[in-house]
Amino acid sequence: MPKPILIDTDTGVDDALALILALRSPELSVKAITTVAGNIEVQKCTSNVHRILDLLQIRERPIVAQGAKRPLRQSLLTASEVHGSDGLGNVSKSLPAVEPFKPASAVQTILECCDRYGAKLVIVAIGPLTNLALAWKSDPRTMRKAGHVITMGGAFHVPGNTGPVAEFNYYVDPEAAHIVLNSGVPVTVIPLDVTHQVVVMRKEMEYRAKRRASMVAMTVLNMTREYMRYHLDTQGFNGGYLHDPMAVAVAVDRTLVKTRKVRVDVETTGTYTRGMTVSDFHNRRSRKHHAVQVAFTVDRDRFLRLFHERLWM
């Protein structure tokens, strides 16, 4: 049987492909896909989900649901730079337009998620942790009857992608990210340490694409170019990382990274260190903080294959 998960996503590009990979992976049932502000606003955020459900055809639609428009106690930091104006590469355009859409609240779909399927949900958590700290604020007990919450997030060994320590997710809501990774609910958090160990080219999307050269390969080709590009001006590659498919891959099957169970913490006042991710790897015991799973490594090969396998279907 598939599994039920319920994506959280702040809809950019990498966001986008994560989207692709779980609809088309058959160990995977999405229940439901919310979104939250972070790479752009959230109501592009919103928009962008329906474009991707358009461009694969989807019938059975899962429910989408819109949720926090800032974080719960900072302004709102965008990522424009990266994802385009519009979160996708700049290329939404000259895709179909979105028909208008009234969309349910996000956090009572998290809630109502967690309470029809119980331990069987996964949690994909690819943006920034606002709705998942909002629904545990409105009802931790029903938050605590979800199976797995799944977070792209955090840097540990490896500088941050966001100043000199942070990860994006967590500087932009490090508050809500304290919050989820306290809560108690099993997590495991899939930071830069492994995302960072995965770089698909230029040259092979475009390899990919034009063989395939389908109406999702071609949207897929254009939307990454201006995100791959961005990382060619700031780190001389052509190519781009997969932060969040490697969160849904890890959905598909567990056992593409391994990991440590450790304590961790998110830094939410400090001058420089805002959204750190501050862990104990002695694993001393507190009763203060619940200990999450840590990605570290990864099986790249496996995971690239997985990845490229159903984003060109």
The other form holds:
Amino acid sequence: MPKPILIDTDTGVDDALALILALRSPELSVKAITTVAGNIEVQKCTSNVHRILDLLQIRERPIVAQGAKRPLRQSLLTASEVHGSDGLGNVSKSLPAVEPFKPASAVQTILECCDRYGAKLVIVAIGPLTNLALAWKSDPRTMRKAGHVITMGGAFHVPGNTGPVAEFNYYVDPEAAHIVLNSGVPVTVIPLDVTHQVVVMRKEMEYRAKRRASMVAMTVLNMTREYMRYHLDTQGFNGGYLHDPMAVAVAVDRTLVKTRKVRVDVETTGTYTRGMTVSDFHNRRSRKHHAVQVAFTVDRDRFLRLFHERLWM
Ligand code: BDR
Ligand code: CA
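Form predicted in complex with beta-D-ribofuranose structure, per the form predicted on its own context:
Full complex below, order starting with the chain above.
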């Protein structure tokens, strides 16, 4: 039986790849997609979810719900320099227009899914954790029914990608990340420590897209062009990280990563350290604090095989 999953996304380029991976994975049944402000403004995130569903010609559509316009306390920081001003590498103008839509409420959708699917539900959160924190604040008992939250975020033993110490999703809404990581819901964190272990190169994307030559393949190729150029300019390689697809892949197969159980706080007030993940690797903190599983190694070859197998189907 496929696992019921809910994806909470700030639909940028790697989020879109993650959605494609999830929607093409027979091990998963995507019941809902909720959007949150992050890479771009939330209305654009929601349009992008519809664009991906249209592109894949998904007939039985998951619920699409829109969530927070801004983080809990901080003002919104977007990443249009990475994902383009539309969040999809500026390809949306060449895609068919999205039909007008009236999205459901993200918080309500999250709570309804927790209620309906209970311990079977996997929530894959690939943007700032604002919606999940709001759902938790409004009804912690119902949130605790969820089986598992997989969150892409944090940087433990590696530098950040938003300033020296913080990863983008947790930098954007550190208060929300702190709430979710200390909520007592079983959480697996997919930080930069593992996502920076895997890169997909532009040449390989070009080779595979041209060989497949479908509408989806060519859109993926165009959508990732600016994202990869950004990596070339800032990291020196012509390719890109697969942050969010890795979180989905872990929902498909948990053995892709090795984790350590630790208690994690997220810095919310630091002058220079906002969004930093601070963890007690010696587990000296009080047992009252909830621990989470943090991924530190990934089976790179198996992950890439899964990613390519499904992306170019
Ligand atoms: C995370 O930040 C976003 O820009 C990506 O979509 C990913 O979720 C990586 O730090
Ligand atoms: Ca994201």
